[in-house]
Amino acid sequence: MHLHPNADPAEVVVVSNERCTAGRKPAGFIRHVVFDVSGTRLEGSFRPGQSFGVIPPGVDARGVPHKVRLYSTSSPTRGEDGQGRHVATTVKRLIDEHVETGRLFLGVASNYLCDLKPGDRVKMTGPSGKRFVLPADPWAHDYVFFATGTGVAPFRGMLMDLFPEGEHPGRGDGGRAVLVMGSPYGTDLLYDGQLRALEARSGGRFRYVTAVSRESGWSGDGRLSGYVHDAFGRIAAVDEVLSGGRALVYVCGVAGMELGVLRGLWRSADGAAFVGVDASAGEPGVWTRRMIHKEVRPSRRVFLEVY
């Protein structure tokens, strides 16, 4: 990790900037940005899971330039390129309004990532982060993912490291996957085409299932109308590799859908595999996030990155 800190960031170049939302007119803009990282020593170093850092250009309102923001990697740890020189991640172009004085405010660096042509010149740092990755030896174990928004970026990478072109000789039985992925519209659904191909392709290791919330009808195979959460009961592919005795979850996306995942978990076949309770916690109705880690433990098969 930290093969470029902070001090020392390297100078990468832009390879593609691409929208990576499944409608024409989606509610938010979201884009695939792959940056040429060969010749520095972030070069074949990352796995699906950690980060990176961007420096954008400029200061801020006080003068002072603009700190490092991390991004979660979204490529396979043998990069978009197949040799671990492209490495990609999933931004939101952030765009709001101020509370008190009304004013269109913008966010600082997804703008600025999301504004970038090939060929531009970015500062990067990384990686960073150690236990929201894949496990050493994969294939010994089967997953459920859990994703909304933006949240799906290191689920890509990992699934295309599980499921990658052609048969892995060292697979064996293991390395089932569930990604449940959750959006407001269909339209928001990120690498919806991609992930749908690497389903057809994983000889029913992969399913990949989609929950729209705030549309009506969007149900049938694999299909939710509803919350991630929802998933339990309703979707047997995930039912099965929660009692399988081998499952990891990994929950990544916005702060809050982590509580009705651990409900989930705690209600399952295996529950007490998953989740610790304390008695004071009460029942999983009455949970609330500020008892997470307290009243209510993640065991170490569940690994949170929410924000």
Ligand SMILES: Cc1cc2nc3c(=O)[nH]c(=O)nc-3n(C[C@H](O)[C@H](O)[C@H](O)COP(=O)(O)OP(=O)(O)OC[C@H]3O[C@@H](n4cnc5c(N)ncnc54)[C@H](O)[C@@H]3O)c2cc1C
Contents of the next structure:
Amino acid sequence: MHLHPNADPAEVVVVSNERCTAGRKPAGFIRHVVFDVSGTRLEGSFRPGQSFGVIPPGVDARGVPHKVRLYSTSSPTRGEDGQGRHVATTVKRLIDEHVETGRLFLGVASNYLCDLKPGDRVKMTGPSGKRFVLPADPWAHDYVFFATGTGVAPFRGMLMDLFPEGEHPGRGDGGRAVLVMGSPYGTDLLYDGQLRALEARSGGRFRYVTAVSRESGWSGDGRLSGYVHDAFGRIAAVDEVLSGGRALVYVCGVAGMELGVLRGLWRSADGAAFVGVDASAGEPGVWTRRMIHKEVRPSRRVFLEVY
Ligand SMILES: Cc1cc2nc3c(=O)[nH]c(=O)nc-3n(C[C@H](O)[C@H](O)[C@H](O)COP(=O)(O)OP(=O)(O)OC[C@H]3O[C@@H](n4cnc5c(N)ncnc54)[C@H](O)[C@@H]3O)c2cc1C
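Could you drop in the structure for the form predicted in complex with this ligand? We only have the form predicted alone so far.
Then the entire complex follows, led off by the chain already shown.
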């Protein structure tokens, strides 16, 4: 961790920058940006689930140099290139309005990253984060991954680690995985083609489930009309993995998704293995986000990363 701290960032080079939605009209603009980190201390040092920092050039409105922003790596441990030299992230353009003037506000780092061209040089720090990673023996567990938006980034890398291309999927009996990917519309699904291909080559060990909330008629095999937490009790693979006794649950994406997932875990067959709940918390329906980590405590088998 922190092989390149903020005071000593690495200079890395952009390899490619591509849209990562298949649809031409997604609700947000999200890009897959790949960096060449070779020759820096970052080479071969990232695990999926960790983040790196980006220091955008220039100064803010007060004339102070821009601060570092964190981005999850979406690459497998071996990197995009198989050698640990090319590291990717999944970045969403932040587009907002000034509170007072109502004028367009473009997030500094996200738009800087999305506008980069191959060959551009970027100041990168990291790696950071030590808990939101696969365990030392990934094959000793099964997984349910819940993602919304760019929260899919760490799971793309983890799934590529669990189901490497060209190799026999999984080792022994463990390492089964379900990804529940939530988005408002089908056109917002990220890495959809790659994840379908991964499901196809997994020999039934990986299930890819899409939960789409604002599009009517999103139903069928692996399709849920609703939110990621609607998978509990409706997607057999989720319930099977959760009741198998060795499941780990990872949640990444928009803040606010944790509560629905914790409610679903608590109500699942093996609820107490995933969530510890004080009597004062009341029924799951009245839980609030403020209770998380206090009256409603994810167990050591649940990993949350929301931003
Ligand atoms: C562990 C971690 C991992 C992350 N991983 C990812 C990832 O994989 N992909 C990803 O896209 N993001 C990720 N993020 C979020 C990312 O770090 C940034 O927060 C995000 O990209 C926005 O940064 P920005 O510089 O574009 O926006 P900023 O310029 O920092 O703006 C941030 C907020 O401040 C408001 N704001 C600031 N100044 C003004 C102003 N003058 N007027 C109006 N509003 C203003 C903006 O509207 C916005 O809500 C992650 C965050 C964390 C903590």
